[in-house]
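Coming up is one lone chain in structure tokens, specifically the form predicted alone.
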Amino acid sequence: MAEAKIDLNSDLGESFGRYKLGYDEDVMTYISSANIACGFHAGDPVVMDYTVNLAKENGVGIGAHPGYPDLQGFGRRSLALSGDEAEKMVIYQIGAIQAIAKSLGAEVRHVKAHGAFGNDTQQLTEKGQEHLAIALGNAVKKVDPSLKLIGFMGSRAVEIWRDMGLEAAEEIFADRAYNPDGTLVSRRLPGSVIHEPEKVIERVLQMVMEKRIVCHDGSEIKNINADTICVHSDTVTSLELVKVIRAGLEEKGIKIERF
């Protein structure tokens, strides 16, 4: 019988200049993959260098975390970009983190879109919205097709990337509430972010072991697939959450390992 294992990822390197955000040094010791901001929604060259080196020292998989060019809005506001604009935006950001990784003797392994860009890329309700998912896939194919993409569990974007010949890992969110269609509840709504460790680990074990998600309205999504779990590092209780999740999974015999 194959050993049960899953990846645990977090969005890191989101400080900027003198402004410190998150608990990167502590969170990094519990995760297996880090999605590092590339300077558009957060981060700067010095922060990127520091975070990539931190991941390298901890044996954590390094990923590019491209977002919309919106520092003031932390990349959580949608921008109306064409497919070509989105593709070039992603190429630019992947290139930045790859250069820093190379200078440190490290390697970028994956790409995960941030914030509103991630939502716009993957919460596809109409065929006409697929241009951003395609743009993200095209950017990866042109820069380095060996890079793995992280996408929402069961999303149309994951299908698109796999049809393009790219590898895609399906992601579940430990600390976010779900809609019945598999999309995330808007951060503008109460209860969209879950802070309580006991609730988070209960949800994670349901998703990983029982392969089901209990949505915010009480309905369920069943027979899900999960390759990686995300814990947001800017949540107030993020360090406590990542500790509880890792301990809870390992207690059930599930190994935390890079996808």
Given for the second form:
Protein chains: 4
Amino acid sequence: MAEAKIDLNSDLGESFGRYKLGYDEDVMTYISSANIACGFHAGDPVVMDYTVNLAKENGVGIGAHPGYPDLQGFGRRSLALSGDEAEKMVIYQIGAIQAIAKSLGAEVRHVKAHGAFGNDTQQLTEKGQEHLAIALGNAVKKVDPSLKLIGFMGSRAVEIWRDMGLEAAEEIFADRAYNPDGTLVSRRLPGSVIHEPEKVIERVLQMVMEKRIVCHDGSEIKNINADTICVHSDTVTSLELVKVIRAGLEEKGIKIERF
Amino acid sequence: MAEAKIDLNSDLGESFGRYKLGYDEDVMTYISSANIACGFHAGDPVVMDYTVNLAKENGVGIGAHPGYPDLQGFGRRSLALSGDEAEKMVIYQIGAIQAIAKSLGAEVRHVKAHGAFGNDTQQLTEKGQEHLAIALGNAVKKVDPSLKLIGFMGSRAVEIWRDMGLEAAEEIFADRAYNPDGTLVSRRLPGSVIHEPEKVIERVLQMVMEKRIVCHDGSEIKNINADTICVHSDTVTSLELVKVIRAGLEEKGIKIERF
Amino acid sequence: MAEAKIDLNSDLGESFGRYKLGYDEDVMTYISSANIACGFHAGDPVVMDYTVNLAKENGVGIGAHPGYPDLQGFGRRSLALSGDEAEKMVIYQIGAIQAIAKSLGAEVRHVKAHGAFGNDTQQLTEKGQEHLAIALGNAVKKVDPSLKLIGFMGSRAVEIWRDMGLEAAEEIFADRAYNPDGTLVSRRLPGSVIHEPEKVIERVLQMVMEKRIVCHDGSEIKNINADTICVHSDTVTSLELVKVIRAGLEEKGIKIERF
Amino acid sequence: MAEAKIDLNSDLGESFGRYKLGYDEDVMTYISSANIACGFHAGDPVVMDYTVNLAKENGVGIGAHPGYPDLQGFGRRSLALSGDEAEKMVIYQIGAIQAIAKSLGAEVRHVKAHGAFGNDTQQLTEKGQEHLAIALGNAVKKVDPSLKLIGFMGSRAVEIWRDMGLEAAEEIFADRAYNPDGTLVSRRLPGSVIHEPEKVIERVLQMVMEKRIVCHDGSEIKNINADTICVHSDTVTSLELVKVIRAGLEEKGIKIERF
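Output the form predicted in complex with a further copy of the same chain next; the form predicted alone has already been displayed.
Below is the entire complex, every chain and molecule, led by the chain shown above.
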């Protein structure tokens, strides 16, 4: 039986000073959760204020989107932080956006790690990397344990966070090919990103209604448990895709709602 | 009649990454309020965590010390911000340190603008500059109106903040010469900084017990109302001065206590 | 008699990391001098490399475009630097782009201060500000006195640089209204920017062929001596204007050539 | 037979703005090559100017010391750069210090990668990391192929650079324990750093005069070829060690001279 609702989350507030990025005003009308940059990899206090307000006005869930302190690399280059550095960096960024939210009469309700920090936290290729997932969980626990974390579906990070007593939403990617072990096919490989809107919506419906993913090699992951779908908003094409996904889901009676 | 108590405030947490600055561990045992850098002109998340914890352990009042985003200039170079930019920048920095404090079971209770931002906010040389004092007040009002502001004694900024319904503590400088209008003698002029410990403590006692300041030109400002004395902690000499000031005050039965 | 040639200069290379700004590829085909951001207010090493190469391929003169270290403010917010800080900051930025140019078999030939640094250097409202114009001149003199400076037409800065034995090109603005003293009408006043392409080209032809400017108040500045016209490239509209200006000049037989 | 001369190199110019680090004035009188920070991991234009001038006055060889753009981490945290990003970043930093040097009538003669960038360039743990050593070599080749590179003794990076036609000096560490394969014993292991001055000078003399290293496990690396010894200058202790090393070498008739 089909699930009655799903969350759509997107990375927003990625402009900086004079630099405008993304179609935030548009995409905000289609999603239910916004991951808002906190000034380290993108965003600045004025942009954050604008974006949090936009989310509030659209009834979209406000999320902190902490990233590595690397504006030039847009937070997409791994930076070898200690657990202590990562934990404090996350606390700092959560606090900054919480204050912005408070100043607007709004509230932060979730946290999602950005870019390379997200990958390093969740694609644990070796035991040693767990320190970042733990740091992120500790940061949330210390600042406000009612904040919900978003993590890759089935990842060790989600497990770590739940073991800490935190709430974690499991995320799937609408337009990315999967390996049979639940990891994403590397962007360097052909077919890693699915561009055709019909295929994307077909996959999304499989994921949400039939709880299965058809993998890159034709095999299937079954009985998946996804709480939120990650969509993009930084290009015209990605914005179009969000509209298609939303329309496709609603057509099947699935409500777009915060996890 | 002598006032029974006074606050001593100092700028702390000004280290950054590998760079160590100040005698925070020592000075924290002599003061009652710490203005802690928030990562824009000095400080980083790890340093903030360390310093807030140090304040907590010493029972020292924790203050946000927002500054211009200018690490190279240590926040001492004026940067022409709009009121909107200044307001959001302050909200961001307050939030960051509030989260650090919360993660340590502590709480931020005051806000003091740093360096050039402090001067630009309070030494209003023309009508047009009021926008920064207003921005600072608005930031506090929107984030948490129970936060107390520290401002130069008798400054227009203090007036502005009180008109907004905010609480403002008036600050005097132990080792600086005053002009008859209550402004500080420019550091460029001879005699602007008082170095002799005996003279400093004599002046402090006049200010606190007799509520008067003997100005640079020999004239007096009477019936002053000071809530807190600014002391420094970045050199060995300044640390020695803090000890002398505290001892001198306590000898006269004046308690060092948060404003 | 009409002058046979004029230079067109534009600010380019203002992208940063993931952030794309401007129509550099297009505008580069219409101008003769490019002022390329050096990583302080905009630009990064990869963007600089790309832009310098683009200039080289289009036979456009390569210029260093040093600005204040303020990416968030895009170098448009005044920062109170000492002369020493300004001089070293300019030397650093010139060196960085010289090395990029050298690595591409190209050469930097001019220097133009960006944004607020440009204004602070050239719109000397008081004696005290001359230190920035002097700092800029000293930087050029020490690094390579054969580098040409671009300065506001008739400004004190141009005079200062020439007194230092440096070569300075005088710059006019195609789309800005002038005051009778040769300064620009403040952007805050109505009519400060001229938007109609026909009016802009009419004014440009007056400036270049008749050596006069019709001011905001109807009066005229005569016998002007302009070496280069500043054009913009950050919006579609400004790009269109560049095309109109170039076409209008060429139609009158005026060659677009480096100063 | 003992070698008649050796170079002593040290990382200098690591102060930043208000932050003072190291004993540059002292150590500059004992060494023959200074690796000067270029503003990315440490240093700023004013500090660079001061330090380059100090090197010039002491007749010390001036080196660019490019690092990752990570002031908070002091360039000691690996940042996953592409080869293109690394190459341009190095060109930029070399150019910046070349201009500073030129403005002082001095010249940059060598390049040494800093901190994590140095390790990532030279401790190639997998094939894939070669891109950084290649990027560094390419940067030097494109900017000025007469610049000499400093690399870990016997490292793959030295080989790569020489294959490019560049000159590379091989570096040994006075106070670090070695593994039999010529790599350094990890700082995490006991005995990795040698603190006793007598032991350090004994080892240095073995390395320079007898061309051998006694490894951590008692085995020996023979017939080594070292051009320069890396010494430190950021603590009082390290400064003392530099004096001891210099005195010990000179006592044996070995001249301290640029490689």
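Under this definition, the rigid core comprises the largest set of C-alpha atoms superposing within 1.5 Å between the forms. Because the structure is predicted, anything quoted here is derived from the model rather than measured. Residue numbers count along the first chain shown, from 1.
Residue 180 shows a C-alpha shift of 2 Å or greater between the two forms [criterion: core-superposed Cα displacement of 2 Å]. Once both forms are fitted on their rigid core, the CA atom of residue 26 lies less than 2 Å apart between the two forms. The rigid core superposition between the two forms gives a CA shift for residue 217 of 4.1 Å.
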